[in-house]
Each structure stands twice: as structure tokens, then as C-alpha cells.
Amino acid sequence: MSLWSEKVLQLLRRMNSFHSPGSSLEKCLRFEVGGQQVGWVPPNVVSVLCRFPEVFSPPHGGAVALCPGLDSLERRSAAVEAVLQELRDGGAFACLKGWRNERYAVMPRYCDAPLMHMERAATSLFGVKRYGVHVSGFSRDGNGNLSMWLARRSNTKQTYPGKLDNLAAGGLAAGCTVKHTLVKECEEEACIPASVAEKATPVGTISYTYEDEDGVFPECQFVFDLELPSNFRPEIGDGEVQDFYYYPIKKVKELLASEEFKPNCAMVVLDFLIRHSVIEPDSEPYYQEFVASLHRSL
């Protein structure tokens, strides 16, 4: 194996621990709302719960779930919302210290009506699938070489501050189309004009679930690709990026295997590179590892 692909495995295997041996899996609670399961509940967080009866019934045939009283979107994110703001005023978690004021839809799938509304940084303490957009910038010379737009994170960031990241991305709001952020994401972070943005193409989805002391974070990004002119300068805009990045494709590739890169980030471009046949099934001796490690189920 070469050290290439090794560090590749390393990265789809850290971002896909929550389905390895030894994980918190079999110890973490199903979440349960309206009798539908929308996460997992980490037993550090059931125990917190239990001192909210009036929210959370008691934990019962695996399952923690909201009390059936709670029967609308907004009794269940009003009631939530308050249990978390009191956590997070007693310093109960770390992750509620970065707190965004941005809701995040709840539901079993991206296809269902959501269920409840909860504030994005909370979500990893319920194990609730988070959606996001992530647009890979890219253009050909006049031999049909690939090059690659890179962003590299501001370091004020809360989350991966100065890795690079992919030209724009953003995680999708509850009330948010996908569409809607895409476009939101390009004006705001690459200054790229909307009638530009919006001829990204959408090529699918990556998938993976990951836990770490936060809790759990089953995600799935919706992922396009932006061809752009040769002459295109995408430019610092709401200060979340400090630079972009012009690379050849090998030079980008030969990144994804250092520790520059924010890891969902680097699972974008490995997507990229496969769709685009940088990587081949012949002179990849892992490609199929690649592609499941990808689209692991939520």
C-alpha cells in the first residue's frame, strides 16, 4: 500500500468511527421523537436528560424520546430549545459554547417533514443528521488540464480554523433549500455572483458518521461542481476564508494525504478526484474501499 492511500484509509476510517469496533454505538441510545428515530443519544447525554422529565420521557427499550405532550414542531423545538439554553448557561457540555443561533431541521430523512427545529450546535449531543453544501470550484487549460479553487479557512474559525476547505460550503438551515445555500454560500464566502453560482452542477452526495467527545455527527453534504473561466479570482468576502488557492489537480491530490485539509472537506475533493478518473479502479488498488467509504449510510 502506498503511503498515499494509507493516509486516505486513515481519514475515511477516522470519519466513519461511529460504525467501527469499539465505538459508542451499541452504548448510545436511540432518539426518538413522534416515535421516529432521528439520532442517537451518547450515555453521558441520557443522564443530563433525565433531569427533564417534563421534556424527555424516562430512557425505556433503548430509546430516549421527547414526552408525547410535546406534540408539534414548535412545542418540541421550544421545549428542546429551552433544556438546551439552560445547559448551556450551566456549562453542562463544550460544545454548547459555540452556539449559533441556527436551527437545524430534525426528521428520520432529508425526504421527511421535519419533526422539530434544533440549534445547530446541540445537534451532535442528540447524534442528528446534519445536512450541508459543498461546491468544488474547478477549470480546464486548453489541453483539458484539471485545476483546483482551495480555501483556506479563516483562523478565527470555530470549527478546523486554518485548514483548507472547498471553494464554498455551508451548512443547510432549517427553511433552507439546497439551491438557496449554494448560492448563499458562494456570494458570502468567495464573493461569487449568483447568476455564476447557480451554474453548479449537483453530482451527488458523501455520507459518513463520526463521534468524538462532542458526541455524534451522522452528516451527508450535497455536493456540485462550479466550472469556472480560467481568468476567474474568487475573493475574500465575509471574512470566514483567509485565501484561496489556485492548484494543479496533483497538487491538490497530493494534499489530501497531509493534515492541511478540514476532513469533510478532503472527502469532497477524494469525491472529486474519483469522479473525474484523477483516481482509477486500476492504479487504485483501495478505489472500491474509497467509493463505500464515501456513501456510508446515515
The other form holds:
Protein chains: 2
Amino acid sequence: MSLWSEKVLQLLRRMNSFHSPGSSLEKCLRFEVGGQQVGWVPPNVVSVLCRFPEVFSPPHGGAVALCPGLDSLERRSAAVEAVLQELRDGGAFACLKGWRNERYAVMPRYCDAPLMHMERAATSLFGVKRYGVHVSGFSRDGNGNLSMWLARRSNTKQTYPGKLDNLAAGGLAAGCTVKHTLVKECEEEACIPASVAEKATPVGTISYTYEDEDGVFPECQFVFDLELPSNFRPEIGDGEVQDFYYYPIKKVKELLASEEFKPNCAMVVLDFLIRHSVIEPDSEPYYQEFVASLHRSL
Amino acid sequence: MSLWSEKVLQLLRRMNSFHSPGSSLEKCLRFEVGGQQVGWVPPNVVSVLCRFPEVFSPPHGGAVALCPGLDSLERRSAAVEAVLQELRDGGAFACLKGWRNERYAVMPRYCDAPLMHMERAATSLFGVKRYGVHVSGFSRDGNGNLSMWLARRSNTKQTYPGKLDNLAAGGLAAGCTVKHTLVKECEEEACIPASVAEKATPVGTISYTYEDEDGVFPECQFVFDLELPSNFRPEIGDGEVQDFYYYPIKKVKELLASEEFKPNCAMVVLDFLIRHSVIEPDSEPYYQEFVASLHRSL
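Could I have the structure of this protein in the form predicted in complex with a further copy of the same chain, to go alongside the form predicted on its own above?
The next block holds the full complex; its first chain is the one shown before.
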């Protein structure tokens, strides 16, 4: 096995750490809203939630549930928001310091109607699945050789400062379509006009679940390809990005093993390399492991 | 939800029936060779294997294992083959009537060295994972509109007679590369010259596990796209196919809901429709379920 393959496999394992033997999966309680599971709550969070019996029913049968009296999206969202604000003020959880005033929809599956909304910074405490969109910007030269645009995240970003990112990416806020979010992020982060961004084509999703001291992160990213004219140049927009690079695909592949990337962006690149035949099954021993690890769901 | 979406979701659920609540998963024993799991053995098979204590150790700790004295690929393959031939002669399992003299490699993961070889028709008795390759043949007209080649399987095929299939497909026999198998199947089934077939590009895998009366079927198909000139015509080769059709992609999409397809070929088409943006996340509510269901592993 090549060192590159091993490094990439390690990255994929880290991004699926919640699935690994010895993870907190067996200790977590199901988070249930309206009788349906929408997440996983780590034990240290459960004990804090028990202090709010008017919002969370006492743990029962391996689950912690919102009180049944909270019977509408609005009531649930408001009750949980009040708890989270109190916990934020009390400094209970470090992740709440990253409060963003971005509300994510909470539902059992993406196709289901939202049962409540939740502040983005709090979702890991409940293991609520988050959805986002990532755009791979690339061009081909006259011989069909691929090059890809990468962004370097600003050093002042709250998460993964200074790491490599895809051309544009963003979380799906409640009520926003995937395409709308994509066009907005392309415009804000890379000054890509809507007329160009709208040409991005959906090519699938990546899914993974990791855990860290902030909780459980089940995530699904909708993945888009955006083929750009070879004279196209993105520009720094809202300050989320400090630089853009345009690299031959071979160099992008090498960087995957370098820890330079924000990890889920590396997964988007890996998916691109597989779909565009930069990685092939007869020469990459972990080909099947790679594909499987890009699509794990709970 | 559209009827089409529901039908496709049902197909995906059937092809992942081993993962469903109520499947035999919890009753199956792990099949272990050289201390590593390589499959799942249904209870009815376990009781038959117990009649061969010189080959299979008595079930222990939720596993049935090859006797440790069988310590090489050759010894394991020969000992199991002798058992299977006896069972075949005795008419013990219907699936052994389909004996093909095709040997599949048995290993924990695709990247691992084979621990033994096993007759293709017997793999479901041990829930051993099978690998294959499927090729989607397609063309674009001057406006970029996609059309796809489909094959109709011969009415005399042992499995899924008369069903729709991809342009070419085949199982990976022990020791064969993915590309070699692809080129061979393209030539044999559709008279596609090697010079054309070699242009097929790898684009990922699909993985799923179903069970039926013949046992457990964990499968992984390496998926290739083959863009063909619009004047290209496949021809009937070795009689595995009775006809080829060239359909606009919209018609191919509709056929996915019709039960006309061999089910794993429908999954290959669904993966194609997603990668080529025929299905989009903002208009297909089950987009994320579809992608996840195309990539389930045990």
C-alpha cells in the first residue's frame, strides 16, 4: 500500500469516527422529537438536559425526547433555543461560544418536513444531522488535463482556519434550497456571478459521522461540479477566504495526504478524483474502501 | 412524493434487504477463514456444514470457521469445493444447481489477499461478497442530450431472464483485473472492440446486500461510463443478450420504476442519473436516500 493511500484512509476513518469500535455510539441516547429519532445525545449532554424537565422528558428506553407538549415546530424551536441560550450564558459547552444565529432544520431524513429549527452551533450536542453544499471548480486544458481551484480559508475563521477548502461551500440554513445556497456561497466567497454558478451540476452527496469533544457530527454534503473557462479567476469576497489556488489535479491529489485540507473538503475532492477517473480500481487497492467511506450513514 | 420516487426507493430497499429490520442478519453466523470474517452464514446452512467437521469447526461465539488445519488458499479451496460438490450431488441447495465453474476470490476486503477461492454459485450460502463490473454505454447529441444503451438479457439466462441490463457487465473471477473483465465482457456480450471498450472510465462503485432463499448476497459493482460515438451500434455476441435498445435518458429514467430491469443494473443506472445531473437534489426528495442506498456496506 502506498503512503498516500494509508493517509487518505486515516482521514476517512477520522471522519467516520462515530462508526468506529470504541466510539461513544453505544453510550449515546437517541434524540427524539415527535416520536421520531433525529439525533444522538452524548451522555455528558444528557445530564445537563435533565436540568430542564419542562423541555426534555427524563431519559427513557435509551432515548431523550422533547416533551410531548411541545407540539409544533415553533414551540419546539423556541423552547430549545431558550435552554441553549441559558447554557450559552452559563458557559456550559464550548461549542456554544461559536453561536452563529444560523438556524438549521431538524428532521429524521432530508426528505421529511422539519420538526424544529436549531442553532447551527448547538447541533453537535444533539447529534443532529447537518446538510451543506460543496462546489468543486475545475477546468480542462486542450488535452483534457484537469486542474482544480482550491480556496485557503481565512486565518480568522472559527473552524479550520488556514486550511484548504473547495472553491465554495456552505451549510444549508432552514428553508434554503441547495441551489440557492450554492449560488449565494459562490457569490459571497469567490465573487462568482450567479450566471456562472448556476452552471454547477449536482453529482451526488458525501456522508460521514465523526465525534469530538463538542459532540456528534453526522453530516451530508451535496456535491456539485462547476467546470469553468480556463481564463476564469475567482476573487476574494467576504473575507472567509484568504487566497485561491489553481493546481493541476495531480498536485491536488497529493495534497489530500498532507493534512492541509479541511477534512470534509478533502472528501469532496476524493469523490471528484474517483468520479473523474483520476483514481482507478486496478491501481488503488483501497478504491472500494474509499467509495464506501464517502457514503456512510447511521 | 412521486410514484416514480417511491418505486425506486422500494427497489433500493429490496436490494438492501439484509440491512432491514427483521432480516436474518441477527440469526446468521459470521463465516471466518484464517481468523478473519469473510461472510455471513444463514442458520439453515450452518446445520448442513456441521456434517463436515473435518472442514468446518463447530459453531462457536457466533461464528462458523474453516478448520485451522486448512492453512493455505489451495487447501481451503479444495476442501470447501469437495463439500460443495457433495452437497450439489445430494441436491441440498437449489443455488448449487447453477454451478458455473467460475471461481471467485474470498477475502475480508477487496484490497486484501484472497484467503481461498469459491465457486460463484455457492457464495450466497456463505454470504461471501462478490465483485463485478458494469458499463453504462451512452452518447450525447449536438445539444448535449443524453441517450443510453440498454441490453435485454436472453430468455435462457439462468438469472433474471428477459430483464433489462447495462450495455455490458460481468462478475470478477479470481485473479482478473476490473479492466480486463470489462473489456472481455464488452467484447463477448456486445461485440465492442477492445479499442473502444478500453475508453470506458471508472466512476465509482455501488454496494448493497440482499437475501433470499439462496442465502445472503453482499455485492459490490465497479461502475464504468463508456461514451460512444452517436453512430456506434453494439451487436449481439455470445447469446447472453437478445436485443439492444438506444433510449433517451428520460425514458431510461422512467423504466427504473417498471420492474423491467435486473435490479442491480437499475442501481447502476440510478447512479448514472445522479452523477450526470438527470436527478437533482432540489427536485428529488429522496436524493440523499438514493445515494446512501447505492453505497451500503456491512
